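Given as structure tokens, the chain that follows is alone and in the form predicted on its own.
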Amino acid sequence: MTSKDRQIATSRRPFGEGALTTDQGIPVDDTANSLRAGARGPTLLEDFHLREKLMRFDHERIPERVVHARGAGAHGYFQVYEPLDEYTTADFLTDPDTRTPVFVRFSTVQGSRGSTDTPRDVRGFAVKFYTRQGNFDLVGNNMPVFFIQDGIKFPDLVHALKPEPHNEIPQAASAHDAFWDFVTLQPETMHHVIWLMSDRALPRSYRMMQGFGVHTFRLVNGHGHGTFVKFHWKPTLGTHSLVFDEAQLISGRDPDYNRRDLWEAIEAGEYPSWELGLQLIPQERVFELDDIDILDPTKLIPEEVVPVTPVGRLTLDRNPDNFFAETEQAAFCVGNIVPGIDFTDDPLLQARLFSYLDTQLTRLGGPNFTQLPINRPLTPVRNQQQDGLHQDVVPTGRANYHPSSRGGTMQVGPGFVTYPEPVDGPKERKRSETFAEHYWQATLFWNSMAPWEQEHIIAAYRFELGKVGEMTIRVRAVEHLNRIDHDLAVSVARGIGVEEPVKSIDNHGRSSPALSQEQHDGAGSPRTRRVAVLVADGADARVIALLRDACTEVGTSVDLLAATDGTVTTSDGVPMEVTRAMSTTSSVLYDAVVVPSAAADLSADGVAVHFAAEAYKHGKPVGAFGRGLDVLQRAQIPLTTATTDPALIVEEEFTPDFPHTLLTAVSAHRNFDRDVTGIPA
């Protein structure tokens, strides 16, 4: 039967267009009852629908990713601002009129598919560009450096980071002996570990998270000239993080917090976007970069040394239609590059070129995973590769080899040309001496942090190392910190029961302001932020409407929360519907809390008081006016600090300036300089 015959036969099938069928297209008359010998008799083995349905269920899981198992994804597009022909022949970087389709997957590293979204962890930021020259996968993270310098150590790192083998504990956490034993025996990890202890490991949202290609790649132009490049993604909503206590609470309140946030923003038409920036390093400048080997993935190039040039924008505007078919089956391979982009000799990158392709064979059942819709390039695929598991196309012709005189011969070239970099040297298992220093960039990061960021880093080290049972590991960790910064080491030692170290090395004093999130907060926006307004009987409907309208106008959503679900009675005696009861949600799921005036005494409601106190403790904007001030006083929030705290907005009565002041504070994200001593937990 020809393909045309099949189409005709299908169009004439005698059952309805939406009929339930088996995988063979056979219509099903009952999918709620197995075939039995009598209503109370045994189930019959001949029930092909039962057998097929159970078989499909039994085999519907595929192996999860070894790392980056927990993730979320979305479709969108990338568009370059101006042609970059001077540097590359990559089509998507040279044609400003082209919107290149993309699929982006965000992820955590440590946890299983069923783990929570908000642990202290690195986040994956993988972008698949469906270009007119084939697929390009930029598989990066939200931190610009990595733990190790050579991919041969990657299995050891992941084994140490994952739950310990004897009891599969802890899940999605680095606060355990195995991880800290490994990193304290591998000094090259120290730079990435201090990033992991910072708030960068706790993003507020995937939409408010930077991304980095980590490795140095090479751009190649039409004349064959190469330029080294590092890729940066900068979110247009600003770079923002949670605090650790908040992240832990969110894990219990909403384990899908980041996944839900991304999905709901896109569904609401609030399309997240990032600007692509390039650090371009001429080949002749490579050895002019002080103390930096561009092939070392544990080092970054400070923006003060090589600026980041904005070149294009990534926008995500469509959620997947099916999570498994798209997000779970998306196969990112570091080796997927297009003409105009090439690799470097970074030893971690070289190992990833093997590992990423290799892992897809197990996860997706064989070599034809590129035929899955989410992985399929937009360009035609023409080669002699055939057969294998899950071959979905039907190759035609008699020649499955090249060259051939029997028809179907394919033209070879012009196409991808590897950059002709000269290579010479003895075969040896040896690391370059330029990779040997492991502390100065960790010190650079520490020096670049705002005081509140440094406080959070100290608290993170104390928490993580406080979970370590073996005291010798704690001591080793403090010894490493002492080589980063003496005061940091002393502060951590005091919190974990380790003797304070003697100062051995002076801090070099260098810093890079671009590394601090405080530098990024100013670029924030109130769009897509969430404000909780606590209401009770006697609330002024007009004031609530003014506040809500002002927030909605700039893309900030408002939830009205009351003691119980349903309605409250306004000061006009009219029922006003509330979003939900306070007891069913939490302040950690909101970006700001407002307590307006109401006749009912909310200060007697412990849930309302806790709502305000918790938000204040986490540095969030907190506002109140009229009798709402009683709630803040009951929460022991010092109202007198409002003159110096831009995120504490208090008024005796509502004024037209209140919404603007609130939204300005929301745009700034948090006031981490706030003294929260004495605020009840």
Ligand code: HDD
Contents of the next structure:
Amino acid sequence: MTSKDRQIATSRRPFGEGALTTDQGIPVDDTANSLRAGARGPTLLEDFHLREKLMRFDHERIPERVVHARGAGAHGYFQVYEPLDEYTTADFLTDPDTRTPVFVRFSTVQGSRGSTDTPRDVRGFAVKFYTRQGNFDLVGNNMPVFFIQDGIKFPDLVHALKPEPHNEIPQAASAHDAFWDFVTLQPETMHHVIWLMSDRALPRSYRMMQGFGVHTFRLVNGHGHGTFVKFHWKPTLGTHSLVFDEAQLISGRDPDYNRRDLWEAIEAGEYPSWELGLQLIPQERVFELDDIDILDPTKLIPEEVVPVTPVGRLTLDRNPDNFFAETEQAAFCVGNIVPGIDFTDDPLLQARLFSYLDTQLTRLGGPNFTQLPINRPLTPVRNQQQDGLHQDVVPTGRANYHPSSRGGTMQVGPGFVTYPEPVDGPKERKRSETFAEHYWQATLFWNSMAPWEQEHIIAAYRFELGKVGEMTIRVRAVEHLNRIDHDLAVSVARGIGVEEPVKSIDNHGRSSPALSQEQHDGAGSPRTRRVAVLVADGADARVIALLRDACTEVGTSVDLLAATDGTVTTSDGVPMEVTRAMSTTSSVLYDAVVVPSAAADLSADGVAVHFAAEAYKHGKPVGAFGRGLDVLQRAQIPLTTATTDPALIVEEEFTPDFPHTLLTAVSAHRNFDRDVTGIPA
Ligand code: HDD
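Form predicted on its own already given; the form predicted together with the ligand follows:
Full complex below, order starting with the chain above.
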């Protein structure tokens, strides 16, 4: 239990204990019948209980976040490995014995609160550290760059991205004219757009995605010396994605897919963790970074140029007690910064410093949102700020101003000291020349992708642009792609009815291997993965037990799915309980599918056949033995490719090696090199 947990505990009020009362504490004798003039008569205005109950209900909603409205949060802690005094005085980065409490909220960007978890979208990764020097909020995303260079364009970007103004369509989707119109008129977006078209926009789990602070920040040590820094979160379970078709299906089958996954993992004690990594750039070296202005948030610094140094670990180990009170009311502010960390002049960051504080006023109804349990710092708050809606404390004394000789002896300083960077310049609305190039890092990203990643990117551009009605926008998009990579532009053009462009620029050929998800398999762990085993009458209970035991031993869960809920009869004539009926779930909610042998003919069941075909189509491990092979055959899965496909595990009969081979494939996530063009799922 962290100190933040203990602080929040003082605000808990369990449902369902003691006498039912009104908000005024008056005991209620009946909460099911309003006060009426006779049992069949009209309701009386004096019914204070009815009025209060309806008043409270009518005002339960608060404005959703203008972006990042849909999310999920969890509590946890951060611990630094070694003191980082050389770079910073920030307490939570210099004391390895301290577990700093955190609250983390993951989110999608485009959709409204009730939208789905798995659209093609950027994911938010916001961390609130409750440090001994006050709250530090690292409000990042799962992609290291941003669409625009200056925050003044943020409202335009978001308007273009969100549903269109006349009919509020489409929900949680960038595949519409407005978005592509905007980005093709704003070439600085091209780098982030290619990330959005990649599988990074479809995380398999919040627990399996990276996080980035995006901007360059500054660490400041005890001597006042500054070091530029970029923050990276690397998930212990590796970075893994869904495929787009699967993500779209999940949107219908389980719109809460990512938040459920996070919740269930924490409930099961499978605490997700990320390593914090820093890219440290001595101030003197800034101009050695060729072609990169560290103040430009549309550029990353390749890890091969400045390595990421692991410095600590973030662990999430407690689900919130109440979604609204904690996750919804969490107010992240980029301006929440602690001594030892400072901002830079990145113009996107500078605008964010205004926007986050400002938005909370509308969202949380006034300036006292910092008093809410989830936002309250662990450190004492002492100042002369006062009043406003929802003041939750009772300030005492009369010295509500500073300085004062009438009590209120708060001393000012030592405290946060702004890094004394000299600034000088004419007032002008102008962008630096060093921000002018917009394509080379998009090319770098493209060059760094594995062939399957490139295929997915092409398919994504084709899908998105294929939904754009205005041909001129499609043509403009292809022109931009032609400046990123000619072959990419040609492949996309062919899919969207646009004339192939003429090659105009040579690809620079540089790459950054660390950008490919093939490099991000992490520990290659089978932990928390989900395997579906399709069973029918005549299944061999012994074999299924062996399979299940092997899986549970390494933290992989197994669901037994049958044509109907209830039981199937094993080959020994004994009833075996199934987890659920196949028809109530879907292959897209599992990481692998196994079809063991059974007396009953599962290959005649279209649901089972589709289950296997779909899993195969999505690159998942698919295993079968004995009569289970018939299901794979009906699914048109080419069994002969098993010799070269490590995720297609087919055997005439079950062997003791089967579970091991399956779990190795599960650990590797998917086989995206599989040719699935002919599979009809
Ligand atoms: Fe933002 C929310 C991340 C640029 C204005 N943003 C928000 C959240 C995340 C980010 C993760 C959700 C926080 C939560 O869970 O409550 N935003 C980013 C990143 C950016 C970025 C990584 C670029 C590097 N944002 C950005 C700009 C502006 C905003 C340029 C405005 C100038 N963002 C907001 C906001 C939100 C927000 C309107 C909506 C809800 C909130 O702040 O609390 O103020």
